[in-house]
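The chain below stands alone, shown as structure tokens; this is the form predicted alone.
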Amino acid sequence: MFGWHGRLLQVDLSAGRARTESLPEEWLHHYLGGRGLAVRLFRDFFQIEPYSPEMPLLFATGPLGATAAPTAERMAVVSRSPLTRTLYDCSVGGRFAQQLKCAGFDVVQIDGRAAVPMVLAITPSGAELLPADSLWGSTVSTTIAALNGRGSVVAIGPAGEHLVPFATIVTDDGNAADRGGLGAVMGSKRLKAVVVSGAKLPEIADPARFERAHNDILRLFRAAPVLFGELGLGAYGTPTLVDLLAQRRMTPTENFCKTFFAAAANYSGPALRAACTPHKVGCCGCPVQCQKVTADGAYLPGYEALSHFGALNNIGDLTAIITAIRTCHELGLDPVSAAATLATWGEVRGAFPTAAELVPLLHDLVWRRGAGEQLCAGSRQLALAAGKPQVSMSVKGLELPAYDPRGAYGMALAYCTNNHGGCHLGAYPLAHEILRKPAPTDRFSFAGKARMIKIAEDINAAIDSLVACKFAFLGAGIEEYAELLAAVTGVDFTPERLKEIGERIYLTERWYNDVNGFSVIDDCLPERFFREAGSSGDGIEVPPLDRARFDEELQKYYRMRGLDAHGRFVDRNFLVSLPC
């Protein structure tokens, strides 16, 4: 077998044992790896409660991992989210994914619950459980430092231990499975960290074909201004979006009451460069290097966290914003959901938090004391408890990221059709509505958006299963990655075949939601976006969304997916129709 190892490591924390299983080759060909393979593996588990010992937590690599394929040293971290109650996958880059593949495993499945806190150590010969009593309660950086020398590390912080439903799993190179609360699932298993090391590289079927495809992709990367341009991701990282989104008047401000924040320039890419003199780093095998670190090795935050601790909470103090985001990192909190929950709380009480209040509130949230008792369950539960459910700016319980949907109508639709909830990455309409890739579309129009979102969701499901970075597709295309995949595996993968696989993955997730009771009621934005205008100015009008046109386009989307008017499956034997 080329590309894959065909091996799954299953770890039972309750029994304290591990075993290796073979993965059916048919599954790998039909679901690839990462998100797709995890979706297939979850067929027997998707109805289990997130914190049940029987709920698996998966770390799944892709067929391009450890091959020098650009931006493909990534993994999918997958389980059922305690925040949204949907199956949730996070695409995470870095050394851990590479080392896991080099340990000889495509997937690690962690079941059960340890009697006492544990660290899981993975090597090519299997797994070992190590006592972690001394690490329980430690911050992320303390835990990672304590395990230095044993391999690459992923760890949870106190938020995961305390089952905060938006807790993260953080890697030793600054990346994170940061959304959906998978850190709380790991904490429920009393698993503090996982370390992995290995040196077993997968074989490539056709090295010469791989080299040609690899060079084609790098050439396209270099020709893409959004990646390597003067103001591109390579130069400033995602904070380069601060100025662009402000200029488009779609910066969520004061809990989405406004769409323009005058002080946004305080935490823009140029502002970070002036204040922190960062240098570039990146995931293994990534030439873009969109991450930025200071001279002392501290990682600088990305756009969404900056914007939500900034504009969303009406705070323009760069030092306070960075300190709050670093506090989230140390505690193992998703900074987007944490900031959005603080903004919801601010609207409920009639005063957004001050810069000085941020860090104490984050600690209170994790330890459930004072206002933290309200904040710890996320914005939806907080708003419900306050009798104001309309002030939670979330879809399916997932707090919206920093792109106001009144300024990008494809984004409005994509937030709702995403199987995880209010996430921009399922269809990534930012590419064509704002970044003009592969071609610009009218951001203030719903025309054609149902079809665009459907196609993009299918392609991105395949990308998440390779597992590659979505930023790569702002330069290269699915055609080049299909060629790369064929070279690695020796299997005739084409762009059309990858789209078919992506559609299978998306629909399987949708089926799981359907069985778990999700429907059109859950595919809707907060009412604010249909009733209140954004912040017009500089010749840009930002009206409320047209409810009738939104509903019309959503119904078009359902018909393209073969769903009924309620967003549910007409074919109740959907799973039986799949090839495996």
Contents of the next structure:
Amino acid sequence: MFGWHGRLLQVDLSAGRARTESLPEEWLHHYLGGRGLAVRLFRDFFQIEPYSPEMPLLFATGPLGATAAPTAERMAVVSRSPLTRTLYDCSVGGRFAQQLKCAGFDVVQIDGRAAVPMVLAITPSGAELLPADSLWGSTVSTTIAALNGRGSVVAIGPAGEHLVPFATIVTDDGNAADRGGLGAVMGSKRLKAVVVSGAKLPEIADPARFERAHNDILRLFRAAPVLFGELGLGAYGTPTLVDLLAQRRMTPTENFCKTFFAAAANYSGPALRAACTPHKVGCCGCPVQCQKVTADGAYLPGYEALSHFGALNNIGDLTAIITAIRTCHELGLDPVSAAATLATWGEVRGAFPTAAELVPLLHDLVWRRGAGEQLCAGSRQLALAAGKPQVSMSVKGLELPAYDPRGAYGMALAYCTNNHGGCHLGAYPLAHEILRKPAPTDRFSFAGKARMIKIAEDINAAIDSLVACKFAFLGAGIEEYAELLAAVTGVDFTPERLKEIGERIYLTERWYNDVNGFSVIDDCLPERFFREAGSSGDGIEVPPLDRARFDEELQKYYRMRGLDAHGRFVDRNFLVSLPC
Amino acid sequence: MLSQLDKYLGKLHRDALVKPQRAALLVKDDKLLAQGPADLSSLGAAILERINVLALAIAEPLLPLTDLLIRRAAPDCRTLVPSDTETRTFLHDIPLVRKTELTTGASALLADLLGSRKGIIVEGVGIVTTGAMTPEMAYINWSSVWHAVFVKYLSDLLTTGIRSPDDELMVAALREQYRRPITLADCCVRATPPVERSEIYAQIERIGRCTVDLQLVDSAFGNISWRDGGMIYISQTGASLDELAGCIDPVPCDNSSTVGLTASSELLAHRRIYEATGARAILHGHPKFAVVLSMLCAETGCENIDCWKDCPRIRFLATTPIVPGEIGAGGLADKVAPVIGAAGTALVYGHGVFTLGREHFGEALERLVAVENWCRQEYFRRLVVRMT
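Switch from the form predicted alone, shown above, to the form predicted in complex with the partner chain and output its structure.
After this comes the whole thing, all chains and molecules, with the earlier chain placed first.
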């Protein structure tokens, strides 16, 4: 077998044992890896409660991993989210994914619950559980430092241990499974960290074809200003979006009451460059290197976290913002959900947190002290408890990221159709509505957006299963990656076949949601976006969303997906129709 | 969506690229929408049923170069590989389908090919392209394939010669079509530099429209900028030069803002050129004859195989230097800036022409027109030599 190892490592924390299973080749061909393979593996588990010992936590690599395919040293971290109660996958780049693949496993499935805190150590010969009493309660960086030398590490912080439903799993190279609370699932298993090392590279079926496809992709990267341009992601990281989204008047400000924040320039890409003199780092295997670190090795935050601790909470103090985000990192908290929950709390109490309050509030949140008792459950539960559910700016319980949907109508639709809630990454309409890739679309129009979102969701589900970085597709396309995949695996994958696979993955997730009770009422944006205008200016008008057009496009979307008017499956035997 | 269909079908006709009544554009929204003749729409619908894209363009070019290229190709040839930069970067190659393959199930074959490439050429039908996300993409891909086909056919005539009476007829037709030089309408040339920001935008928009009207770009692409003090005003990436309203980014020269993230992929080249020359305006287009000639080299015994990016020499077409270089961050910026100052013009191998306006936009446009006019004359001169 080329590309894959065809091996799954199953670890039972309750029993303290591990075993290796073969993955059916048919599954790999129909679900690829990463998100797709995880979706297939979850068929027997998707109705289990997130914190139940029987709920698996998966780390799933893809067929392009460890092959030198650009941006493909990634994995999907997957389980059922305690925040949204949907299946949730995070695409995470870096060494851990590479080492896991090199250890000879495509997937690690972690079941059960340890009696005492543990660290899981994975090597090519299997797995070992190490006691972690001394690490329990430690911050992320302390934990990672303690395990230094044993391989690549992922760890949770105190937030995961305390079952904060937006806790993260952080890697030793500054990446994270940051959204959806998978750190809490790991915490519920009393698993503090996983270390992995390996050296077994997968074989490539056709190295010459791989080389050609690789060169085609790099040529497209070089032609894409958003990747390699002097203002692009390689130069500034995602903070390069701060200025652009401010200019487009779609910066969520003061809990989405406004869409323009005058002090956003304080934490823009150029501001960070001036204040921190960062240099480039990034995931191994990635030529873009969009992460930035300071001279002393501290990772600088990305756009969403900066904007939400900044504009969303009406804070323009760069130092306070960076400190708050680093605190989230150390505690193992998703900075986007944390900042959004603080903003919701701010609107409820009538005053957004001050810069000085941020760090104490984050600690209170994790240890459920004072206001932390309200904050620790996320914005939806906080707003419900306060009797103001309308001030939670979330979809399916997932706090919206830093792109105001009144400034991009495809984004508005995509937040709702995303299977795990208010996330921009499922369809990534930012690409065409703002970044003009692969072609610009009218961001203030719903025309055609249902089809565009549907196609993009299918493609991105395949991308998340390869597993490649979405930023790569701001330059290259599914066309080039299909060629790369065919070269690696020796299997005749085409772009259309990848889209079919992506559609299968998306629909399976949607089916799980359907069975778990989700429907059209969960595919809805907060009322604010339909009633209140954004912050118009500089010749840009930002009206409220047109509810009738939104509903019309959502219904179109349902028809394209073969769903009924309630967003539910007409075919109640959907799973039977799948090839495997 | 219907308005989008009308707009881009209208553009194909307006650009005089397609035969009258032989172009169709289709969109798969929640229902299939189609504009164009029944036979092409029907074929397009059958293809769209099989692939997961939003739009499809299918049209017969005004000049039958697709069919001529297919006839010139070896019987076992399955793809055309034009050497121009746009094809190399974005299309890779162009699958071709012969009439003999268009039996029952033609739509399945075409859909299969279009599943892996943005555009294909089909003997007796023309060019078929997809638009993954928008109707505009189908139009752009059609236009890009046409540009590649045109450049390849003209290049092949000079390198491998005329092979049939059809080629001879086409050469005569091309000579007639391109006999007269491009002339600038008065409205295109503005000899006064813009002062106010609104004037800058207005002049950029007007000059952009002129380059499209004069067919100096492909797919309405290219880029244009104006330097005003510490600011560069530049067209956005993927912007059609005939529709630049709202698509011009102001980029601070000191990079104090990243608003220019959506600026043209050639922002770096423009910046370097301004630094090297002190000019005020830059225009970059892809005029066809200049692109064709830029790829023809008289050098013999050269071991370099990647001329488009590695050629160590600076060649000249009249006074215009030709340099290698990939677009965007691929090195083009470092190659053009040092050589463009002398003549105010530079050609990038297989890609297109950069021109300067030292004081105003009109100069840049005049230079672009002059380069293409010279290249047209030179092309046909060389073709006559080749034929004799």
